[in-house]
Structure formats: structure tokens, C-alpha cells
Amino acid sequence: MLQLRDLPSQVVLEKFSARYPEADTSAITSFLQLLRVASDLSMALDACLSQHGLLQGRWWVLILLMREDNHMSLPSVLAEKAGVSRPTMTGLIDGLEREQLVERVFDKDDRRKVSIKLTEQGQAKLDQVMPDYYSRLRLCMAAVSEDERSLLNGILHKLDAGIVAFDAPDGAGL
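Okay, now the structure: that chain only, the form predicted alone.
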């Protein structure tokens, strides 16, 4: 992933807005800062998880399975919840299965139907990772008050709703 380390100055943004009248310099500044922080947070999470021998994709699969009452789910459901393709999910499951963190459970009546189950080793891995993750997350968010967190969540929901602007041709339909 490309990471923009040198965010544009106000002078640079004003040059762009002179050329492109659609440019909203405060929106650009906020957007680029958000992308930068999101990228940095993702890298920090990767570094934390790698200390436990995990990558984000595999970790999320374990989390999704742990959320289920019976610690089981279908691969297609996992793919949908994780926002990845089915082949990508198959690769994640294959790696987790090799490490004995999950297992495939075949339906007794239809062997084509398979569920993925979190193993005891998978739960033990989460029990090792999660206290470290939660401690780091608490420290990361320590400077943000409860009111600011609530405000941030509201802003992020608004931004999430606006993502469709990137999907629509020429911003049409907004």
C-alpha cells in the first residue's frame, strides 16, 4: 500500500484548487489526514499481530469465528463478513488450518457442505493476542475523551455513507 508521508501544504492545495475549481481544500486536507492515520493504524496493527505470528486477515477470521455461539461459520459467510472474495477466504482458512487454529467440519449428509470451526489452539492464540491488542488499543485511544470518541464515531459514520461518491460515475446520483 502506498503511504503518503508528505501531505500537501495549504499553498500546494491552493494551487490545485486554482486549477481544479471542484477542489475543496479543507475536505482534501481532512481526507488525506484520515487516509494517513488509517494507513498508520493498519501498519501498527500488523506490527502488533506479527509479534504473535498472525496477519490481519487470519486474525479477523479467528475473531469472526469466536463471535459465533458455536465458534463455527460457513466460508462464504466469513468471506462476506470480512469483505474478501471467496478464494481469498479459502487461502486464509488453508493457512489457519495448517497451523491447526481452525478445522474444516464436513456435513454428515452432504460432504460438499463444509463449516469452519475455531479450534482450542485457535482460541488459545486469541487468548494470547487479545490482551496485548486491547492494551495497545487503550493506549492509542487514551488521549481521546469519551465525548470525542462519540463525535469521531458520528463523523466516521457520515464518511462511510459518503463513500458511494467514489463508486458513482462522475459523482452522479449524489
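Now that we've seen the form predicted alone, could you pull up the form predicted in complex with the DNA?
Single chain only below; no partners, no other molecules.
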């Protein structure tokens, strides 16, 4: 994602908004800072996971499986929930199966389907990773109060709703 190190200074913002009157400087600042902090958080998460030999994609698969009562799901469902394409999910499952963290269980009734099952070792891996991840996240967020978290969620929700406007400005038929 975006990992622009060099956010625009006040001088730069003025220079650009002089040339482009559409510019909303406080919107630009918040937008860029949001993307940058999110990118930094994502990289910190990567660093944490890599200490356990995991990447985000594979980690999410393990978590999604653990969420299920029977610790099983289908590749297509996992792809949907993880927000990756189905071929990508095939690759993630290949890697996890190689490390014996999940296993493929072939469906007797519909031979097109393959259930993915979290193994004992997969659960053990999560039991290593999750406490570490949760501890770090707790520390990282410690300075943000509960009120601020609620406020943040509300703002993020508004932004989320605003994305449709980003995709299609003024509702133009683009």
C-alpha cells in the first residue's frame, strides 16, 4: 500500500491548492496521514508475524478457520472472507498444508469441494502467535482511550461510507 514517507508540508499544500482550487487541505492531510499510519501498522504486524514464520495472508486463514466451530471451511469462502482471489487462496492453503498447519479434506458428496481443516499444529501455531499479537496491539493502542476509540470508529465509518463518492464523484455516470 501507500507508504509515502514525505507528507506534504504546509508550504507544499498551499502551492498545490493555489494551482488546484479543488484541493481541501485538511481532507488531504487527514487522508494521507490515515493511509500512512495504516501502512506503518501493517508493516509492524508483518514484522510481528514473521517472527513466527507467518505472513498476513496465511495468518488470516488460520484465524478464519479457528472462528468456525468445526475449524473447517471451503477455499472459496476463505478467499471471500480474506479478501483475496481464489487462486491466491489456493496458494496460501498450499503453503499452510506444506507446514501441516491445515489439511485438505475431500468432500464425499460433492467431489468438486475441498474442505480446509485447521490441524492441531495449526491451532498450536495460533496459540503462539495470538497472545504475542494481542499483547503488542494492546501496548500500541494503550495511549488511545476508550472514548477516542469510539470516536475513531465513528469517523472511520463515515469515511467508509464516503468511499462510494470517491469511486463515482457527484454520482456522475463514469
